[in-house]
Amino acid sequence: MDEGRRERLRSWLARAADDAGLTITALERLSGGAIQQNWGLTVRRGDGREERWVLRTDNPATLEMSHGRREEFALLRAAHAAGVRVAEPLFACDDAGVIGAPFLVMRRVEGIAAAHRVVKWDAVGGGREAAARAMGRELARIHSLRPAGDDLAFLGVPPADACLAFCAEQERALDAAGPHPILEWGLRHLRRTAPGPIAASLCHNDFRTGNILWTDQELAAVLDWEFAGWGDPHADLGWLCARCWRFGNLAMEAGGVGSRAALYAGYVEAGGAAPDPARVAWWELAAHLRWATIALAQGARHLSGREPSLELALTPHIVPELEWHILREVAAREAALERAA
């Protein structure tokens, strides 16, 4: 960031944290967010106090889907006052005009996300065991947000039935992606095979190994909220057990941590419904066939020209892998539905 940026930062931070002594000592690109920009911010207080907060703003192409960093603030105030585990939301600022585009601020969590690393340690969270249950516990306060009051009324209205709003999302995005045969059939399959709908709850829509901070003695926060919404419940326990999510160990169903039988008992112990397993496969699924489309747009961003980037490009390589994994599932269940039939 340079130096005429990082002062009009300075001095909006200072107004917005209402002192005028207030100084950035230490402003670092933090790793990973393909889609947003993370920054370290380490602040000094008019009266000598230190503090590191994370400033979150928008990569020159973002996915049409994503909310805005007003959005995004306004959902982690909101899990926030729930009792999820997120950081705690400081400040938005709508003009982009201060450092060239919208962003917010939290107070900084220390910990690892990164996913390769999570997966193969048996002492995150706690153990694994006790990492898998506290994901389920983070879930059920998360969906235990439902529709009510002004604070969320950007989300809209939420679907009559969430499958079939998510086909129809689908049906959307493939078309916009041109002729993907094997995901187009997994789309039919999912759509033909859905089941009825049910009360809509907040989802975070990408609650995955990767997004989650641990330390090895707890679940330290929840992150990257731009994709959450209203819609069945079960869509965030089969996005997270989606065998793409679980970086090679596969072993481990509950996002390569922990396992499967953990997470729904902590989603239990933390006031969630007891998962319906049929529904979760369903979007276990669904979870395959919404990657490989995220996928194909976040390669569109980079042959647009509008942001060159190596990790944008190869992403698409990944679809491959997920149609054979639709492939393979898509046949198994229609066999069990012909054998039930």
Given for the second form:
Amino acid sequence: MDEGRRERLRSWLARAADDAGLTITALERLSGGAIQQNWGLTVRRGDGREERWVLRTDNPATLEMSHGRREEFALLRAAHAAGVRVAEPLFACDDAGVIGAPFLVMRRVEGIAAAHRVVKWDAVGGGREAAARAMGRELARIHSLRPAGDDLAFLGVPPADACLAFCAEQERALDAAGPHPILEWGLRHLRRTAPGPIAASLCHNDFRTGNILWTDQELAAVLDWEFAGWGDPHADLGWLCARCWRFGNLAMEAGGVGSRAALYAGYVEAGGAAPDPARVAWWELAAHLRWATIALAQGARHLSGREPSLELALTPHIVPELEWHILREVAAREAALERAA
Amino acid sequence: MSGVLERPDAADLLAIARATVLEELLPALPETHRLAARMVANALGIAQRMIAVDPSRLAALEPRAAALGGRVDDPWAGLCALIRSGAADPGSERHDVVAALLADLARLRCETSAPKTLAGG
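Since the one above is the form predicted on its own, can you give the form predicted in complex with the partner chain too?
Below, the chain from earlier opens the complete complex, with every other chain and molecule after it.
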């Protein structure tokens, strides 16, 4: 960030925090996602206290389905109010003139999110079983938010049937990505076996290892809310437990971190309805589809020529592995259906 | 010179470039640049496997897709439309033929993009 932007940011933050003496003492780019940029921000308040914040802003091209910073701010506030562990949201700025794009600022939470480290870490969150329970509790708190009130009105009307809405959305994604018959095969199976409507809850929609910040004591924060929306709460459980999000630690079904039993126990303990295993299984297969179409969309950003990137270029090469598991899972589910018939 | 173009050929160059990234560059790089170096090696590996695929295997899949989906101009789009329409659902005549084609397609795609998946079964 150049000096001009940094000074505009300082002056904007001073006004937002109602603290004319606020200064920025450090500003550094953090490792971050393909969609956002995250900046570590240390400020000294007028009274001399130092505070550590994070500034989140958009990369040049963003995925169609992700929310803007203002909406992410509203989601964080609602989640924070519902007792979900999130970085406390502080300010949101819609004015692209300050640093070049809208941004939000939240309190910095220390911890480790990197998936490949987390799944190998036996002490994660106080131990694997405690960690899986903690994830269950957080999900139950997120799912306690229901479509009422105006705070989250920007999320729109909940779908009448979240499973069929998912199928329709994936059909559109595949139409945009070009023919992928194996994904189409998985999607057709999902449509035929959709479990039916269910009362909508707030779903995080990217609740997985890599988006959860851990210490060796606890689950410190749930990150990356840009895909949140109304839907079937089992979608979050399925996304977390899907084989493709266990980062190689397949025996630990809850995100490569801990057991599924502990996850569900934590979920029920915090007031969640007992998960329906058949619905979760449907969403686990759906997770492979969705990750595949996201990977194709990321690849398209590279292929468009507007955002050449080795990381984006490699991402679609994940798709064949996902397809392999989709084919196997569809065959297994069809065989089970045939036996049951 | 044994052909029009000079040797070593593309496969050889990609292989030696990949080995150089992994064996010489990676150990000498600071942590901040290792991920990028691993991505470079990964990209070179995929490119190696892509150019090693026998083109006749690719060519053999398309007529099967065209025969099922009925579109010679765009066999894979035709197959996708067939699947989405439900005409290859379990119990239908075409189900097992489509499943067999998709299994062959999946294998070929994994051979290039994700060979470890095949090794792992």
